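The chain below stands alone, shown as structure tokens; this is the form predicted alone.
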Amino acid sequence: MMPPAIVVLGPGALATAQRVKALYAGAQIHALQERAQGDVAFSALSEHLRELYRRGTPIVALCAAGIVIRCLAPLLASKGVEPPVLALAEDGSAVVPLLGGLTGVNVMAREIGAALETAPAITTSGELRFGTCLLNPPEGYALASLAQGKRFVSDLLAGEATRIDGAAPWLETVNLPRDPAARHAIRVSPHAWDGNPEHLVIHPRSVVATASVAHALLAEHVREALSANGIAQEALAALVAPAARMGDAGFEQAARALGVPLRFADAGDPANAAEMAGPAQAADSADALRDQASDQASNRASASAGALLDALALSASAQRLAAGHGIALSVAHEPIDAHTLGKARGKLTVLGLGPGRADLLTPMARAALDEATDIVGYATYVEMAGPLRPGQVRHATDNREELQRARHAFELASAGRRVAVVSSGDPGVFAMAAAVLEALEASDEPRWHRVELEIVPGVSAALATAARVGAPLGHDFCMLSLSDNLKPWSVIEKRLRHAALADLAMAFYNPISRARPWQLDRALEIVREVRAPGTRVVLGRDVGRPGETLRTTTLGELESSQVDMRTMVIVGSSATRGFARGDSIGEKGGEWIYTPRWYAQDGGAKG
């Protein structure tokens, strides 16, 4: 189960929230912005709860149950797929499970109730009678039919007894009405339910399918192989493919269609075996020869799939089953942990953390951080990515080690890890996305090129600063870094001059530092040759972080002493303008600054 989100609306709930957080590794406190301090900030309760629910995150909301119900009501259409949702009194005096009876909400309610010394308000009849939810088997097992399960539990509540066929260790201490001769049976087996209404069938995920060739019908052929052997699809634990085929979209599509993890293993030379197992060449027009070639290819594919099973070192007692189409099946006596089979395809996600405020981190970036096994980046940004859950590994480096950082991230990901490379702002704006792609292009390491690579955008410093004062980048603009660490200063001067002549609004990154205190003054000299003294300028320091400051000034009044390395400098175009606003902002009173969408034909020249 995913770690829960513990949602609080005010400071009075924080003490109880901390006690609940201590129960679950990786749990985070989600606090209403400007009301309470937590791990994650949010501004709108309804939207936040719905987003958590859609992502399948368990929710412990420290507020009235009615509030939670009204927030989630529009989403309550799929009974049986919802995450656990509980309402908890601020003082811990009431624990009310609301949703997720089939996903462990009552288990959570009992755990939280025990920690808070409060009896949970469980109303589920089966759980009250038997002390467990028979329709929610533990991880590694799957219920064959929810509808049949409900009828079965109703029969037991009406007085029927049951026997247990198969290994169900989680039921050994459960208060069930047992009778070894009972007609009703809880049957724990990978074999498909035969339709007997007196059987509750639970499938251990104990079946592994291996395939040597990916094609459009792979998922269907796996289903056919399972059905031909009387095995339920719910018993499938994983699909395994040759390591040389890592990144093949056909295998990934099949695993998604089957709803199981995709793992990769080495066995002999699977690349050659898979190649030989491909379709017969159309050049041979004789039907008999083509059929013979097809049979030989199928046999080689099946042999290759069987070799993959051998490479997985499954239990010697696992049963091998006959299957065609280059597929092999193995059935173990106990659930199989897919993470122990071969290795996964690694993933490298390059993401932007935004300017630093939790609510400006995009949900997509937050999800990538949550699923990552490793966080890679400049030390300051790795800390900014927190809080991290236990077990996530930090790889913090110096700010100038971009290519080394990218190479290290690919090494981790090619070993099957899920790696998040973090940058502030947007990763594609003077940040790590370009370094990652540069490292990949320069590498001839095939493992790196098999890694799943994704770039997740973020809110850049220029956009965050612009939004705080209005829309100074509302028309054509450019972003320029004044750092000459990675490019000559002569190039910077040339670009500054052309941007000024083009009358573009300009956002300056890395405007000044102790090592190069003169460069901002020189940049301003160049711009002032073209741009009028009254050109509007915005200075935003640490926007989105504690200690944020904003100031509006003009190009004529701007002095380099007003700027440091953490300041975003936005120089407007000739059309950029400002007017008083009703509230106050920055050091000089309130102004809205914006560049209108229309533009003067002769704008840009000084004078």
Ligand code: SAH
The other form holds:
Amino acid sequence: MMPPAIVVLGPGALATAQRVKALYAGAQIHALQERAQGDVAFSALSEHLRELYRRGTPIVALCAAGIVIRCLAPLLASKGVEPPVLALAEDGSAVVPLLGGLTGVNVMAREIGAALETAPAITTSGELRFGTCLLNPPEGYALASLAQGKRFVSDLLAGEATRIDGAAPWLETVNLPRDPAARHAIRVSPHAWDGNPEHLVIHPRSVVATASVAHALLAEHVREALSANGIAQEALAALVAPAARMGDAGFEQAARALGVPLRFADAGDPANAAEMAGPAQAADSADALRDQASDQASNRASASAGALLDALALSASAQRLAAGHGIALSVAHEPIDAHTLGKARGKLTVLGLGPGRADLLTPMARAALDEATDIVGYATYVEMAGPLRPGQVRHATDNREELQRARHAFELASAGRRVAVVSSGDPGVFAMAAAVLEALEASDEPRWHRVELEIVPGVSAALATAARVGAPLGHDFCMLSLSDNLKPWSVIEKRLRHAALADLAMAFYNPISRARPWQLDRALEIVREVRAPGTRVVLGRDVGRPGETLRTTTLGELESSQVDMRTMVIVGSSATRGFARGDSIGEKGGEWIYTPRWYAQDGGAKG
Ligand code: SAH
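For comparison with the form predicted alone, kindly provide the form predicted together with the ligand.
Up next: the whole complex, starting with the chain shown before.
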């Protein structure tokens, strides 16, 4: 189960929220901004609850049940997987499961109730009678038919007894009306339900399909092979492909279509499979030749699919099933945890954390962080990426060796891990994304090139700073790094001069540091040669972080002592202007700064 979001609206709920958080690894407290301090801040309750719900995140809301119902009501009509949703009295005196009966809401209600020493308000008859939800089998099992399941449970509630066919260890302690001679049966089996209305069929995910070649019909062929053996599609635990095919979109599509994880195994050289298929026979017509060739290809594919199954070293009880089309199938007696089969295709996500505050971290970046096994980055940013789940490995480095960090990330990812490389702001702006691509281009390691690579954007410091004061980057602008670590200073001077001449607004990253004490003054000298002393300047320090400061000044008054390496310097164009903010009369520096969207012909601003 995904860790729950524990939603609080005020400080009064925090103590109870902490007790719930302690029950679930990876759970986070989502707190209403400016009311309470949690792990994640949100500003609008209904929007936030809906977003969590849509993402399938279990919700424990410490507020009135009615509020939760009203917020989620618009989403309830549409079908789909429903995460558990509970309302909790902020003093912990009531636990009310609201939604997600089939995804374990009552299990959570019992767990939370036990921790808070409160009887949960469970209203589901089956749950009350049997102490479990028969329609929500544990991880590794899937219900054949929900509609049939509901009918079956109401039969039991009406007084029918049941027998259990097959292994259902989770039902051993459950208080079911049992009778070995009953007509009703709970059948735990990979075989498809035959339509018998007195049977509740639960499929253990105990079947593995392997294939050595991907093509458009692969998913269809796997379905055919399962059904030819009388096996239900829900019993499929994983699709396994050769490790050398990692990154092949055909396999990914097939696994997605089948709704199972895609795993990879090494099964020697598939060329050997050709020899196993036997030498070509003489053929007397073109058609026969083509048939024979495709037979051979298919035999070869089946042989290598079989070799893949062997490579997985499944349990001794696993049984090979007949399957054509270059597919091999194996069924075991118990569910198979797909994560233990071969290895996964590794994933590397380079993401931007934004300037620092949680609500400027995009949901996409948050999701990539949540699903990562490893977080790689400069120590400060790895810290900023938190709170992390227990088990997520931090690779915090203090060195500035970005290429080395990128290589390390590829090593981890190509071993099958899900790696998040973190940068502040946007990863493509003077940060890790380019370093990661540079490392990849320079590498002739095929494993690195098979890693699934994704870049997730973030809110860059220039944009975050600009938004705080208005819109100084509202017209053409450029972003410049004043660091001469990776480029000659002469290039920086030249770019500054041209940008100043072009009357672009400018955002300076890395404006100054102890190792580069004089560069900023020199840069300002160049800009001042072209731009008027009255030009607007914005200084944002630690924007979006605790201790944020903003200052507006002019090019003439700007001093390099007002700037440090945590500062963003925005120098306006000739058109950048300011006016007093209505909401800060009397406050010093209370001004909106913006650059109009239009521009006059003569190179200056209109008006
Ligand atoms: N990838 C980052 C930039 C990294 S370069 C981004 O897109 O924002 C580092 C420089 O960015 C710092 O020297 C500073 O100039 C600027 N910077 C980063 N975070 C900042 C923040 N929160 N407030 C002000 N400036 C910041």
